[in-house]
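Shown here is one chain on its own, the form predicted alone, set out as structure tokens.
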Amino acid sequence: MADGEEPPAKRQCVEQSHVEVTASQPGQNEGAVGQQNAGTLQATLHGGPLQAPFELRPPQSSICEQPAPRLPAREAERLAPGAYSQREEALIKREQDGDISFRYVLNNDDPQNLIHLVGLKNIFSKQLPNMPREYIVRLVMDRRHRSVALLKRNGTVIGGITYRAFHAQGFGEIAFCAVTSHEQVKGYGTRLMNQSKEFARSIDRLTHFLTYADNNAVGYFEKQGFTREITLERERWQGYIKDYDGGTLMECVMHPRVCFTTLPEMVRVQRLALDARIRELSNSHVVRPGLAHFAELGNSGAARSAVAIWDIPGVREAGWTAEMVQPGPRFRLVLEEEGGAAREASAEVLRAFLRQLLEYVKGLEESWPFRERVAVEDAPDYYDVIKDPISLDVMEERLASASFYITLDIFTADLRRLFENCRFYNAPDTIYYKLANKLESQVNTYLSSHVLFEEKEGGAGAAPHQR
């Protein structure tokens, strides 16, 4: 564009495409790039207005605009975007309502961007307090920098980035990046960034953006895209901007065929593409009903039993088969009833083993505060964070039950939870997250001494499970 053109208030993506400049004889770069082609003048603001008659030919729009597959309920609910798209896509219909808007801007003397640049000159003094005011107001009034202004519905400006676009060499180097104070925290800067490159890609024909930054802003270019390696060739840029003490050299990579602007919709067609390419490979998608086995048990008041592994809907479809299954560990139980004897782990020997070490466990001086359900009048918040609570007395409900813990593993994965929603809840220093780890490391002890694995073939014997 032109210095003197009137810039588009609204414009959309466009396709990468070249804008062709022809003149009656050539002309010369800012910083002295070496000797044009005759008879054609590239499309450098830099060095004041363009010095011989020329013709603009804008890019020719291209939108592809795909209407969104339709979900199920589920699916769409699967795919849902994330926090960053959901934040765009609400900022995006707040531009399609009107209430903000995104205008580049530059000074070509006319009277509206100067009102837009005069706003941006104060948003960047108050945010920008150790800029020197003169230097704020020569770089954003620049002929040879652009803008892009935030705006209210109201026409208020309340940010902007302004940015000194070098199109010869292809880059741009942003100077100033504010949003003003009552107005952060609710997105902005990232949509600003957004429509500051597609801006930059579309009008300026910029590859590159290539900013100093402090240490306050570092962390909001890293977010935006921007690396502290530079690709850029070194002598593409290098005389052109000016080194700070004290600032680390960022760049962020516009590609040409990406819009910026719309980044949601693009990320939600490439994971629909994902998850198609993942359909034609896998079954994960498939949802299949749940078990009715224990429910029916329940209604029935019958004793609760195993299921077999492939009678698990989806197991056999998966390719499981009963090859697969891996013979566990053989142990026998010490049962003190019966003065310290090894037995096998029968079901009639593992109940008995296992009222032995629950006895055990409450016995103990530091299982005082595992004994019963943790009440709501001592902690409120308490099963708002631990969301599969656990205490010593509903493990005797379901050992009393005699149908619950069916297998050793499942009863010591209720004692490690016992441990593991103490020390989640609790902070490393209470009372309560010690009583935790010294209580783990008594059971640990007793396990290892009355659960004896046999030694397999060869002679090496399996560890015992210490958990």
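We call the rigid core whatever largest set of C-alpha positions still superposes within 1.5 Å between the two forms. Residue numbers count along the first chain shown, from 1. Keep in mind it's a predicted model, so treat the numbers as computed, not measured. Compared with the form predicted together with ligand ACO:
- Relative to the superposed rigid core, the position of the CA of W320 differs between these two forms by 2 Å or more.
- Relative to the superposed core, F353 undergoes a Cα shift of 2 Å or more between these two forms.
- Relative to the superposed core, Y240 undergoes a C-alpha shift smaller than 2 Å between these two forms.
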Given for the second form:
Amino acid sequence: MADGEEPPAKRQCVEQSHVEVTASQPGQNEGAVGQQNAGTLQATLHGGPLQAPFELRPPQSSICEQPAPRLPAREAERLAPGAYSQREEALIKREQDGDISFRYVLNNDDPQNLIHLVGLKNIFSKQLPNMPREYIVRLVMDRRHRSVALLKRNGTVIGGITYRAFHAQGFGEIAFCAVTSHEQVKGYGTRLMNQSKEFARSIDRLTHFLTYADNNAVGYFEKQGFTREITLERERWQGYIKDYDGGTLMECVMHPRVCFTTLPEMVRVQRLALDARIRELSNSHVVRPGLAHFAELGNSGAARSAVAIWDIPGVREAGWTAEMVQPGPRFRLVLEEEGGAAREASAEVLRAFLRQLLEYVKGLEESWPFRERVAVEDAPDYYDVIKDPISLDVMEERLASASFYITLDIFTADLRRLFENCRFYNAPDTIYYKLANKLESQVNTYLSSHVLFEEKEGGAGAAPHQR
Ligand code: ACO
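Having seen the form predicted alone, I'd like the form predicted together with ligand ACO now, please.
Starting with the chain above, the whole complex follows.
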């Protein structure tokens, strides 16, 4: 540990052997900058130039220097931002209104800067209790370090990032990052990081941020684009940055042409471009009216009839043609009452078969939990969890109506739902879950011996599409 300080208990700093040597180069540079700098740099939005009372290097080309992308009003309205963009866009609005601001702060003897740095030091000390205070003070006040302070309108510092810029190596090492406790999880941390990237990219000309993230803050850094994979050549960083125990080394690449302060708008434009391309390739965005057919029948008691597939809105438009619709394989049904005769599946035979199948299921020992609707007294939350309940007594009512189970598929779909509902509601080690499995297996065996598919050329027919 440098300067004879006690190593921090957590994120323990182990200064590398030749840090001092290389650090001196940017340090000298910064000293010169520091003397010229009389004030802070004020972040501006939408790529406006960074106001500085001094000359740094020529501005680096980036989309920040171009006008921020603007969407046509109608498109912007249609493409609502995702939650992520929404939060940051709200903060951008507050920046524009002057409620909050971000300052690039150097320790250059400017009294206002010192006030901001002391504010930052206080937040870091509080939010990073495992870091010795003296260590925080030393780094925050170090003239080789840069800080980005997040200020409220009244000038109070509510968060910030301090990093050391290794100019010759092209990367910055984030030493501290924190937002005051009552302002966390409001999006400030994200905006702060984006502002810091933009300052580091455009003023310090850095291409990478490295940091030893506290293990409990790794998730935050990941969401800011940091990865555990370090792509920066090892020679460029090893020995320059400090090792911390209890931390994870992470990296973020700052693309030279990305403007980090206008990211939400960029994401919006990207989404719009993607959306436009998808619309060129597909018509999945077209919403067609649903089928009124069944709703109109309602409880009138009228017989349900099938809807021709071509009458379903969107089927033709989606590119389906008559040749593409294959009829399901033909099958015969074995009727016990006719001594096990296999009969063509006419409407009448189907009805007789379904009655026979239902009686068979009800008669099985394992079917007792499925015979009647689940009682709320037995399972108070059942109907909150299971949105499409079914039971054998309901199936019996449907079968009696003559117009419900007009295909075998509709009937077996209800049976499948019976088992799936049970397995969804009950844990695998319960008797109900096990009975559902057993009953399903018996039903499958029954179906395979009582529904006889006509063999297609080349083998058994495929699963029927519509029976
Ligand atoms: N772990 C995992 N995810 C987190 C954490 C965390 N500790 N903190 C925030 N996040 C998530 C948020 O849930 C949010 O997720 P979302 O975008 O999916 O909604 C996202 O990160 C960004 O949240 P913000 O609201 O923008 O961040 P916030 O203002 O809370 O600031 C910060 C994050 C700086 C980590 C803050 O919580 C803090 O000061 N923590 C205490 C100090 C600390 O741990 N600092 C990092 C130490 S490591 C170092 O300094 C190098």
